[in-house]
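The data below hold one chain only, encoded as structure tokens and taken in the form predicted on its own.
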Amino acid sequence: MRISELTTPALLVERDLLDANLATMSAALPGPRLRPHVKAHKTTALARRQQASGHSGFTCATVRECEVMAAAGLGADLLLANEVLDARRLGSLVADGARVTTAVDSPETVAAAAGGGVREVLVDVNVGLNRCGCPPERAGELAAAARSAGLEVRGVMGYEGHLQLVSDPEERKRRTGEAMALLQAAAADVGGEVVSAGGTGTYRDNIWATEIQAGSYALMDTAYDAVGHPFGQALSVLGTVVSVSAGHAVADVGLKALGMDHGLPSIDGAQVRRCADEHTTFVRDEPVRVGERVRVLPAHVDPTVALHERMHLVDGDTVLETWPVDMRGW
């Protein structure tokens, strides 16, 4: 199939850029130093490529991601880096032979893990993101409660998500060190071998974690690209120009095909003015014609991928493979 035959909007992944991104990250964080986060792509076919790059453990954000990964034979070491209050589906995976570790940050989530049949946990620590996570000084007592409930505490987790898009390298490195000092103090109280943290934005700065939970590096988006990392923009949304007027053109890629929480998308050689439900309005110096195909680059890869049922691996104008985005939903 040719790209020109695809119905738009369509999610495209450039094979050469994807392979280069995987190789670059694997060289920087070989083997267990990287625990790829599948929430960024939600596609087991891509996870298999990450496994082939040497990474056998994966990070998940939802129970469904864990289930689909296990069903695909990728359940050797799954971390649900999220709190759940009903862990029975996870317990079923463990009973079927998958290794699933979940995050806990309260007595309630400890009880849910133990009651649901999960055997291993990480204590989730708030290192400044102010989302999930217990205060660092409470981590030790939470670990003790988990062990009293019969759980194995593998270590700690603390996501410095508020630092992933800090543009100044020195500031990002300094603040990452401050966040990890909190996590290291908690780790000393908790025990265990695992210190899990990090992401695409801080993978070079975070030298303290035993494993980095990067995900966006594989496909990339314009928000991360603006910060400056050695990964190419492998992902785009293919659109068709459906209208041309004096001063602007409109493509059939809109809010229902793009994650917009990090801002407007980009189109090479053009200025994007705004996005509506089904439309992106842009201006380009060069002439634009109705029916022309354009590639729209999203600012945030994770929610963009989750809006699509499939992604197409491409080389030039050739569609090499079509992969279902099979970890969508909950």
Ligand SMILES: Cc1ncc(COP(=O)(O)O)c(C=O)c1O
Second form
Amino acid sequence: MRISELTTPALLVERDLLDANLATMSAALPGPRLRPHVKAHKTTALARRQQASGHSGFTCATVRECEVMAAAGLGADLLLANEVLDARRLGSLVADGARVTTAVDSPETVAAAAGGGVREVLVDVNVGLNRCGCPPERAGELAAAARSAGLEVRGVMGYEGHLQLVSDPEERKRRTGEAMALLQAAAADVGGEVVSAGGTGTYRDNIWATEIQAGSYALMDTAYDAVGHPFGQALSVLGTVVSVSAGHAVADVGLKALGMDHGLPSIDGAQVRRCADEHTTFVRDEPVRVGERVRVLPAHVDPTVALHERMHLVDGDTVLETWPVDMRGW
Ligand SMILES: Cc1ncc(COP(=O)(O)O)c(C=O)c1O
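Form predicted together with this ligand, following the form predicted on its own:
Complete assembly follows, chain above in first position.
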């Protein structure tokens, strides 16, 4: 199949760039040093490629991601790096043979894990993102509560998400060190082997975590690209120009096909003016014709992928494979 035969908007993944991204990351963080975060791509076919690159433990953000990973035979060591108050579906996965560890940051999430049949947890620590995670000084008592509830505490996690897009490398490294000092203090109180943290933005800076939870590196987005990492923009949304006016052109890729929380998408050689529900309006010095195909580069990979039912692995104009985005939903 040729790209020209695809219905638009359509998610495209450049095979060569994807493979290069996976190889670059695996060289930097081989085997268990990387616990790829599947929320960035929500696609078991892609997770299987990450497994083939040497990584057998994965990070998930939702219960459904854990379920689909386990059903695909990728459940050897899943970390739900998120809090859940109903862990029964996770407990069912454990009963069926998957290894599932979940994050806890409160007595309630400890009770949910124990009551739901999960056996292993990480204590989630707030290292400055101010999202989930207990205060570092509370981690030890939470670990004790988890052990009293019969849970095995594998260690800690603490995601420094507020530092991922810091563009100055020196500042990013320094602040990552400060965040990880908080996590290491908590780890000393908690015990266990695992110190799980990090993302695509800090994968080189974070030398303190035992494993890095990076996800975006595989497909990439323009927000991360602007920071200057050695990963190529493998993901784009293919669109069709549906209207051309004197001062602008319009492609059929809008808010319903793009995650917009990191800003407007880009089109090589053009300036994107705005996005509406079904439209991206852009200007280009070169003439644009109605029916022309354009590649729209999203600013944020995760919410973009979650809007699509499938992604197409492409090489030039050829569609090599079509993968269901099978971890969508909750
Ligand atoms: C808990 C957690 N870990 C790691 C990441 C890193 O992901 P990425 O590499 O896509 O920035 C995220 C992203 O939001 C996250 O929420």
